[in-house]
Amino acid sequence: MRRVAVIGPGRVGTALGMALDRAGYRIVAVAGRSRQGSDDFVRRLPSARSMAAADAARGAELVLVCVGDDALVEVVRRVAAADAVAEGSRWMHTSGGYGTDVLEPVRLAGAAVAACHPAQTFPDPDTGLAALPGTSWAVTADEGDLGWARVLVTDLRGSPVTVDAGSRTLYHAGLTVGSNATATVVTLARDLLLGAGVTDPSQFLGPLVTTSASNAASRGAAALTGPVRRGDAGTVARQLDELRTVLPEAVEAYLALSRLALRHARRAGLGDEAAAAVAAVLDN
């Protein structure tokens, strides 16, 4: 049974701790910035003790670092400087944008390291835990560490996909647009429907967004539909006029998204004349 410490008991760290516990790992320690986060973690996983990051790492065979991107480098440096890295321990961080270079201090101290990022959203620990089965993970590690890193992801019921260290930033940008930007756009769409008197926007947006996202993920620009794709410049003009009247703060986003949609529509076969008509409306 592998002894696990989780540094960063947020939504991701807590969900992964629960998943590993179910997989037969023993969660022995947790370290977090807030007392509330650590207490919630221990409430869910009573085998864990709340302690400082260095103390948590000392007694662990596997350390999961699930802190935010901007805190990752400093947390790892402080633990390594405290001589708290157990020889032969395994360290994994869950940041999407970083490879294993940020774990260099603990690698030099004798640990094996890997970067494993779940391509999943974690609005709360329980929802994240439920979504983990079948989730794809970007795994970055030296050749000698890929094996255990991939086994760890499999134990989390995920699907490991090797991503080169030099590609992590672009990979993460893709997921950021696909998830966070999508959520932002759907929130805007929800506001527009509420403004139109639709009391339950999810009735419309749930099926529509799910199908649209699935089609775009598999077919790219060929999945694009709507007035820009059809070259309906008049419809685009009417929508812009309405937005300028009732929700002017949405106009800039509408224009930016429509210009991007027009670029994809050209790739998908929209004719030059129709494309030019839409572009003229967007530039007016």
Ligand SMILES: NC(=O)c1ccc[n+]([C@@H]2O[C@H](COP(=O)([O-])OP(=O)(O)OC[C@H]3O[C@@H](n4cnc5c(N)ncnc54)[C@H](OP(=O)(O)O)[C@@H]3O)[C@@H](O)[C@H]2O)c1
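Note that the coordinates shown come from a computational prediction; the quantities given were computed from them, not determined experimentally. Numbering follows the first chain given and starts at 1. Compared with the form predicted in complex with the ligand:
- In the two-part rigid description of the change between the two forms, Arg266 is assigned to the same part as Pro207.
- Smaller rigid part rotated by 10 degrees relative to the larger one between the two forms (C-alpha superpositions, whole degrees).
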Second form
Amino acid sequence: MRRVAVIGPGRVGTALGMALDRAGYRIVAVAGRSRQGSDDFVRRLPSARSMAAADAARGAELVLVCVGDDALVEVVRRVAAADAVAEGSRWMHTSGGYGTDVLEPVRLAGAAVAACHPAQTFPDPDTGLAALPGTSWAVTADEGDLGWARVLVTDLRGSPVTVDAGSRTLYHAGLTVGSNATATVVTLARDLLLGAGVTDPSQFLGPLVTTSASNAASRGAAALTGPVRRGDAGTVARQLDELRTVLPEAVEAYLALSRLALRHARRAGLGDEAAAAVAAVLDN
Ligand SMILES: NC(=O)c1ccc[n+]([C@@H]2O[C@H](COP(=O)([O-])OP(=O)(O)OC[C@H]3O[C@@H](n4cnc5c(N)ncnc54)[C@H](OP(=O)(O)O)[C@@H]3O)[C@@H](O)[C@H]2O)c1
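Could the form predicted in complex with the ligand be given as well, to go with the form predicted on its own?
Whole complex next, starting from this chain.
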């Protein structure tokens, strides 16, 4: 399985193409939408020829579909309808939310399929490529296809973790909250520090956020600290008063996050009386 086609030469497709090339696979074809994406890909991987998706698929033993989520269904349907699926070829896509159902048209045409999502951020191909070693991948496939899918991820220097097809949306929601919601909250924290006259918020937030996030990821509610966890209702009340005056648009988020923190704090052992005092401030 060494002749590879990449459909979707964007951030992920280009990074994975380069990683497979380094691992000894031969990248023979690329299919993009705009000319520029494919040209950039070929500049990095001169063994690849730019062509239409159906032609790329026809000559490949392994097809990586790395188009955006919204294009995935249509691209797969179109290639299958063109009768371009090589018998016994292997197909994988990199979308987090979809399982293998979206690859059903190519499976029916004789391909083996897997959904392999790298739990990593790819702001551009080079940064993504550098981050691949050690990345965890969610792998969803039928029992008979898990083996090759896991080997593929290992060849990409990743760590494969099997996720059931029925759990894929919940898995993806977990990553969305963990990554995007965390970034949203840190952006709010940054605004608060700028408001307090701190010119370089990252000096404070960088180490603090990294440690808090890492502790929470491994230990859950037990890692929670701060005024809500301690039951310091007076501190929570003062912070709320200040926010209402200085940054009223932050109050709703502060309340929602504090209520969630209070639930976690109870799970972690905060007593009823202290919890009730904090709840009273939040409900005031
Ligand atoms: N970026 C990340 O951090 C990340 C991480 C994990 C997983 N993923 C997943 O990986 C997939 C790709 O994401 P990405 O960030 O690499 O997206 P991207 O940078 O926007 O790249 C998508 C590529 O697909 C091409 N494309 C779109 N429609 C097409 C079509 N009909 N036929 C052929 N090519 C088409 C685009 O071409 P044009 O540029 O010409 O439109 C572009 O080259 C998504 O499913 C995403 O959820 C992304």
